[in-house]
Amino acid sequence: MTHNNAQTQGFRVRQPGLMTLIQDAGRFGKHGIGLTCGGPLDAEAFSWANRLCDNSTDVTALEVSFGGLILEAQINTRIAVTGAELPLSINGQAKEQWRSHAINAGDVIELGYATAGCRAYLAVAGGFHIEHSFGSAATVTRESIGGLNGGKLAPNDFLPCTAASANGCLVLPEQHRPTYDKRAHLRVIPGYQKHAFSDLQMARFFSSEYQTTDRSDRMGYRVSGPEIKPSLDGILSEGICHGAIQVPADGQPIILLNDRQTIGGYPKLGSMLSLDTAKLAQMTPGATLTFEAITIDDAHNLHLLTQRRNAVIEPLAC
């Protein structure tokens, strides 16, 4: 890959890890031409990685699924790593997540493999300078758009950015950091197609435990548990929102995420609260899920309260 003079500073990818993607806040307003949103699966961790680098919360960063990323710096700057718990080291020295770190040219940054959760985020001061496709740098591999070449990072890829001062280290206090475990209670807003499910089927879904499966990715999570049978075999294809819970013919729900298709024809129980899809996206196969029905007013209130809480949390100087 060639670079112009404005892109000769940044990070060289020594080892890309299992699945490392360039992401910004997402690609919006393009469903009409069949393009999905992309963006970070865990928006909270992504936002904090940027805030700890004193960036706006939509700046381009890296989503590191499962770990294994090694970068070599060719610039002086600051980075922060948030999200899934994994070993982080700079030049072989263990470092803490959820805080920014000064980086000098020649430094080697290594992310090991996740021990809790599965999505980590690496941000750099000022963000990575990635050319936009259809208004966004977000990588969607199914559509082969965004990022450097529409796919995951590869060895020797180059991630351009600009130099930044080593001063201004920030840390998020531990009491404000999320925790990642093998159980999650997820909130769902029943949709207008709920009438395709009997009261018994709805009660079964909301009173049962489900397990995440290995048939899960950035498009959606297939879960396993008691079968849910709608009265409809299918519907005319229609637009699908983030967090929609489809029920295909086998009765095993599919929870759709950022890289979902833009239309679909399976009946839908409703939509998961978008605040909770981050919890789901941090789950590995075999995790246990339970669901709770809430109203759309509840959802609005939860969003406003979360926005207010995050706005008043200030990272501390290191």
The other form holds:
Amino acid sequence: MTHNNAQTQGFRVRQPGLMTLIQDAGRFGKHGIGLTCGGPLDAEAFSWANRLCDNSTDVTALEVSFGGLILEAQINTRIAVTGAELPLSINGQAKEQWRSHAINAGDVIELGYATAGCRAYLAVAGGFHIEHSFGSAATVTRESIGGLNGGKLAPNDFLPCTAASANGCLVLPEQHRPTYDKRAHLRVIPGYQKHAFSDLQMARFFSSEYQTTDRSDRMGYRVSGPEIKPSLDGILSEGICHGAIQVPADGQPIILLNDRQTIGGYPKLGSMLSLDTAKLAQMTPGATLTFEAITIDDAHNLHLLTQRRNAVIEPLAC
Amino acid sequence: MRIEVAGENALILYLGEHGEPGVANRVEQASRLLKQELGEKLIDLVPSYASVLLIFDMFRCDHLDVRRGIRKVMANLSDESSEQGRIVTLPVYYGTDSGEDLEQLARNAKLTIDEVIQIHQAGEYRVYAIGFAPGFAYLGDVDERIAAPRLSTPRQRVPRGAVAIADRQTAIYPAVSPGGWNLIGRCPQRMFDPDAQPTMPVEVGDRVRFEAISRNDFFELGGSLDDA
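Can I have the other form now, the form predicted in complex with its partner chain, not the form predicted alone?
And the full complex, kicking off with our chain again.
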């Protein structure tokens, strides 16, 4: 759906923060022309921000990496902020995350800097009305595609949306909210060139601790730890799926995320479950990771269980 | 044929060990038939030199379904070269002012600049894969006489439209980007234009020919030697 650009109601960006991106569920079916997916790094927190605004879960919202965003409302509506823990205030008054809040024209919404996790999501009732490129509003800065002009938010950017009632605020009960730790156990489906990694190399990967590093972004997270050596230096370039774990010559794995290249020539030992790339992408440098091998059938079961669990959790009226 | 798990909702189908025209034919045929066979179950598909990555909707089907679809398609694959791909001719202004590495490449190849140009534009290249960046098409195979390894230090900025060689591959940079390929000329035609229909002049399976044009023609066709 493409929206009218001439819309004049919405939010003005006073301060864009370190990296705030317009995202929807992502851009799919465009690998044929070399476009990657984009979309929220933490799909769970993104979906909840939308659900708390009574939106469908793929509606256009903001991904606020590390925080520092200040918006000024020029409209009456409702918003919700989920994901990374950060100080949230409306007109200087502290507000709770994981619930929606009524907003009046003139309100100033401030997201401070993240204290746990690093990706927060801000959704608005009805979603932001951003024109689609190649079927999606998702911003991929590397491709200069999506969002307002292919880049992150800048001061004075305008985010159009439609007015919504102040009624109907929702809250996610605390026991259902995720926590963002400095340690995670992440599940991996071995595949691709797994045969190019000896049993010893695979055992080392799945029994060692790795640390997240500062060489991490929306394309991929480079981790550091015991070196993994495949028997191949490079392979014929081939398609790369979400979560693929490639191992370059230095033996330090890279987990490829939403803005990855669509094809590449490094050997890959398998791919991470997307439920767990969401956890990984919430981590800042120095966090500790361990990995566990699961089958593709396990992965499907885990997704169905998660889908089922999310379907029965009802946010409460507040 | 070999099928491997790629990820939670992805399988990769290997159709050969090397990028060569016979394998590329099978990749092109299989990609086309798999799209038809899997329909809505398929989220996306990435054909490359000798493989097809299939990303499927795991809430509509499972990997066993997709494997069945792959086997069915593979049983119906013909050995004949499919002539589905179109032939696309792209204009190139070859020169030392449009291709910074042309002189060095000719020297290393012990050829004259004119011979390098002649050999490059005599070839018919297959679009093996599209990726790396939006609209970046990997074309092959370049004549061995002008094949050249990547630069030891990649450039920070390769201009849009740069025509380049790396090993036995050639490509046109669709946008300004870092890159380590050897630059031999410039193409005035946009290789990726979000506002155009279609967005790209080529797709996987097409054949590309290059046609040498003069400096004047290059400017007349909208080309620019500025790096902006």
